[in-house]
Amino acid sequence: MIVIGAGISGIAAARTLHSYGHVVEVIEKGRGVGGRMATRRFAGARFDHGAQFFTSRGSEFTKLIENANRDGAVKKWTNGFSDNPDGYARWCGSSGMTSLVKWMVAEGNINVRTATTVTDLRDMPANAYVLTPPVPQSLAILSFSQMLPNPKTQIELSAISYKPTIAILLRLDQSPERFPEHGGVQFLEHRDLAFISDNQRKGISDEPAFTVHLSNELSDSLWEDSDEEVLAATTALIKDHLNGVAVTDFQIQRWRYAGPEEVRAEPTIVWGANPTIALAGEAFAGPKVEGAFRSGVAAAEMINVALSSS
């Protein structure tokens, strides 16, 4: 079996299929695993520049997080970002958000082939495929592979759209004094800002490092601007949070598919026989990390049922 994408949804699918005794290979176009659970190093600092944290509500994901915490792959970051925390645990990777997915790969003994771009699934024959990239990218692969679903389903999937987000990674000369000790500021109703993370206070960077996520609206309006223009707009927005601290280096990450505009209620969609095809990811069952995990598990379970009955 082939799983496309080594984010948490793809690795969850691969682990589940592996547990049923199937031989699985995960194909990832990037250089490493994690997807938007992404961690990057530059200028001597470490940055989470995709998803910043995750919560755990369902029993299956909670058990996974308990095991990962036991093995040192994840840690509780904080119980909330407001002045009056809600007490509900926000988790993060112990060395960055990618730590959880790396642990899942190692603990599940999953075979992942990185730096491999897939355009035609027929180049890698299999009895089943799970596709976990953003739906427009999955549909492009399926179209080229001549494996699209029925026209009605295809139209429904083509209507799924995503919101963009720009992440700005700021290497600082020192840690700002006036900032929450846990290192996170979440903006729920701000027109221009979504989140600021102090990666040093968060405990993943030895050096001062900020990650700033702009709102979807501002990200869209700045999408075609130069990196320098995005930096200037961002530093003006967070001037009070920087409190006079200087930026010594920066990088810009543009996430074109940062999250779905709307989420389909079903956790996966499956069709076909020889091969059987499933789509999974954050557009199904919920845009959060746990939702993407549940979607990958659901896709694997439905494929296992389909193959067992064929």
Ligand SMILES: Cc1cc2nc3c(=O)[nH]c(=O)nc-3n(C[C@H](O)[C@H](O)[C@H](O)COP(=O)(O)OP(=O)(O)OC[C@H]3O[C@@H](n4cnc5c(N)ncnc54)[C@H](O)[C@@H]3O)c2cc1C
Contents of the next structure:
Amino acid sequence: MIVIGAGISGIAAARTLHSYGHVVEVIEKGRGVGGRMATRRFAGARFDHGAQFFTSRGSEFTKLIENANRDGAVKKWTNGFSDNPDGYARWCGSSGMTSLVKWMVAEGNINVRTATTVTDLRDMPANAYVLTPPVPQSLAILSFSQMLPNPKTQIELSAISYKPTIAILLRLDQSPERFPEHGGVQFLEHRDLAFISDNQRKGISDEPAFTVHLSNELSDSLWEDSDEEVLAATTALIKDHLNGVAVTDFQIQRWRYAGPEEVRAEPTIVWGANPTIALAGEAFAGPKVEGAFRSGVAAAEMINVALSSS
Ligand SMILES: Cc1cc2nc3c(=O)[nH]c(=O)nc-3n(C[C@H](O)[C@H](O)[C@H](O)COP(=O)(O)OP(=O)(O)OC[C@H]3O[C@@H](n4cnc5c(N)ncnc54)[C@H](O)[C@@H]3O)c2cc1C
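Having seen the form predicted alone, can you show the form predicted together with this ligand?
Following is the full complex, with the preceding chain placed first.
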């Protein structure tokens, strides 16, 4: 069986299929695992530049997080970002957000082939495929492979659209004063900003390093601007948080598919026999990291049932 994508949904699917005794290979276009749970090093600092934290509500995900915490792969970041924390745990990877997915791969003994972009599924014959890239990218692979679902499902899937986020990674020459000690500022109502993370206070970087997420609206309007223009707009917006500290280096990451506009209620979509095909990821089952995990598990469960009864 083949799973496309080594984000949390793909690895969750692979672990579940593996637990049922199936032989699974995960194919990932990036150089490492984690997908949008992304961590990067540059200028001597470490940055989470996709998802910043996750919560855990369902019992299966909570059990996974307890085990990852026991093994030192994740840690509780804070119980809330506001002045009156709601007491609900926000978790992060202990060495950046990729830590959780890396641990899931190692602990589950999952076979991942990185740096391999899938364009045609027929090049890698299998009795089942789980596709976990953002839905437009999965549809492109399926179209090229001539394995699209029925026209009604195609139309429904084509309607799933995504919001963009620009992430600005700032290497700072020192740690700004008067920043929340836990290292996170979440903007729930702000027109232009979504999140600022101080990766040093968060405990994943030895050196001072901010990650700034612009709001979906501002990301959209600055999308075509140069990196220097995005940097200038960002430093002006977060001037008070920088508190006079200089930016010594920066990188910009444009997330075209940061998150779906709407999440579909069903946890996965499965069709076909030999091959059986499942679509999974955070566009299904509930948003964000835990929703993506649940979707991956659900896709694997349904494929296992489909193959057992065929
Ligand atoms: C800026 C940003 C901030 C976020 N903040 C949060 C947050 O604070 N909390 C939270 O819970 N969630 C957050 N999220 C959402 C969270 O990151 C996602 O819900 C989750 O990581 C999605 O996992 P996934 O496995 O569904 O998809 P992905 O992680 O996107 O995995 C899909 C994988 O498929 C690979 N792929 C794509 N095409 C191909 C191909 N052709 N061949 C091979 N591989 C391919 C990709 O490289 C990727 O690794 C954020 C996301 C972004 C972008």
